[in-house]
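Here's a solo chain for you in structure tokens, the form predicted alone.
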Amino acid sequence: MFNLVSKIIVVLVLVITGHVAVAQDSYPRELITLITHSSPGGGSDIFLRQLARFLGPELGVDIVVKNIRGGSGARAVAELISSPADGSTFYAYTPTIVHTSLLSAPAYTYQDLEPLVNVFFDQAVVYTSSTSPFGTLNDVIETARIRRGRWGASTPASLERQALEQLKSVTGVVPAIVTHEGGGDLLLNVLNGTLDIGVGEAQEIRSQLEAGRIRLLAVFSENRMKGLPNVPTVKEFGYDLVLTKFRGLAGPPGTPPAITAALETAIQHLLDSSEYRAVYEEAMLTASYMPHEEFERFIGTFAAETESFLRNTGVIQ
């Protein structure tokens, strides 16, 4: 009798602390909410909605996407932190909240998040309206030497904003850099000619590219993208700039290991599936699976390098 009671107590402790594996067919929640700071049609919004189509059936749950705009991710993160750490709510983790944490004083920073799993690296592209006079990235830069110009990024704390600041620094030009509430707003201002160029995710502008309304000038990647073999890298123009944008999922602090393990298994399975691969490759995303511990280390390194850049350039003191 004593042994039976002891075993029951041990099982209860394991369940409470989250140290029991969650089978893929018995995920403990029936509904998952995926939060993003992105506006509808923005990169993170598209990422989550495509992921939800496949992750829901994989875990046997319903998934909804919730857009919480404002504060360059601060409002969305605040909602995540106030949510229970029970596997019911996750956040689309991108560099934006790292930049927001370093550039301002939000109530919660990237250090309050629990990095759970990384899914993709997303390549950022420089684009212009198809009716603009710019045929190459050098055309944009030389024009900026003459009349300054206007370049656009998404949120003020975005990695794309940092990329444009770096491009300004290495070229010696001083265009105005205009930020927006999201990639959708940025795209509109490029299309209507308010901006000379925009920098955004390839998946955000794919429909307009296919419609012939925008022209790609360069990509901030180490090598040319598989899906865009004719688009040169920024490095090919002589500027050693490479942009690494991660897309993963974060949870509230204290997310049980069993929940993390369930997500890791599900994401690995999805990235290997031919059906999902066809979707994310069409969206020009690069699969880059990182489990919890590796993703946590990656975030620490990324944040340290970003802070170093911002201090060296005088953006923060």
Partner chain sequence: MDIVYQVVALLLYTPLIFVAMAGVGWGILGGALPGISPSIAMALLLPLTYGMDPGLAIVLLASTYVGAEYGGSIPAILINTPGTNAAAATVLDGYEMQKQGRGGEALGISLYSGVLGGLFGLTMLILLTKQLSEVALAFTPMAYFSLGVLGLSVIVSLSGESLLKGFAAALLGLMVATVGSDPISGVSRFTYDQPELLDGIAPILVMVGLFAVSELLRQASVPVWDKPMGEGARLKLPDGPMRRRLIKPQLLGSVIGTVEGVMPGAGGTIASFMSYNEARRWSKNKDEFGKGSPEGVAAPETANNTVAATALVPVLSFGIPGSNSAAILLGGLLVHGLLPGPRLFEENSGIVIGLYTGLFVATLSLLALGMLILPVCLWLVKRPKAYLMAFIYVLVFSGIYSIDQSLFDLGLVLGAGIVGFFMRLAGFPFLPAVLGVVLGYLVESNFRRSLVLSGGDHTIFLEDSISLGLLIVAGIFIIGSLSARMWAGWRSLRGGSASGSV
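Since the one above is the form predicted alone, can you give the form predicted in complex with its partner chain too?
Just the single chain follows, nothing else.
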């Protein structure tokens, strides 16, 4: 009975959104639940809902997104771990749960998750107010040699702060690195001239960029972004710093290799499709496909680097 009701709801949702799935019998499950710790409307929530629109027809299954908030990701991960490892439940894997695992002692940590496939990197950009005198990243660094620089990052444990601390140490200047509650209050402090620069997600500052109130100085990626060909990478200034704010999918431990392989193929195919590409490039996400084994190695390196950053800055002992 309950199963029937939930199916009816799923069908209704799909009909309303205009995306009726076409069954292809290629995947062992009929319904996939994607879990995120993000609130409805948050970054990971939007990532999953847009992915679901395309991944559903691709795999020939129905997909629902479930928000399990609280505990900075700990509760969502606990829910995933208690789900069967049969390809019916996945989790939107982002750096958040790595941070939560390092900062506190949740019942299940990132090490209990099985990284399956990475989909995107969020791009972190260095930006300044369009009324500021800074033309390039070098101007900012040179100014910081003369007077106390004011550099802003989002939350204290964020990758953006990590990037600024690294930039500070490789350039040898000693600016104030000011952390914030999130990208929003940081953006305000850059706009009103309190800060020289801010480092934030490209997505968060898009509207002010289009309105011409801020200028991009550099991007923390391996190569220049497709949507922003005129913005140089930090690497081009001679500092070997690349930020890898990943967005992928994880499953419960022991997910069968056949499921992982099906997911790998589907994601790879989706990232190449022009419809999905239009959606994610609009959101300024960079496709960064990593299959299971590569993703697992990546997470290992990522967690080790994050841990040493948190230790060096005194956040954890």
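The term rigid core refers to the maximal set of C-alpha atoms that superpose within 1.5 Å between the two forms. Positions refer to the first chain, counted from 1. None of these values were measured; they are calculated from a predicted model.
Asks: Comparing the forms between these two forms, with one rigid segment turning on another, which of Gln166, Phe121, Tyr280, Leu59 falls at the hinge?
Replies: Domain boundary, by the fit switch, is at Phe121.
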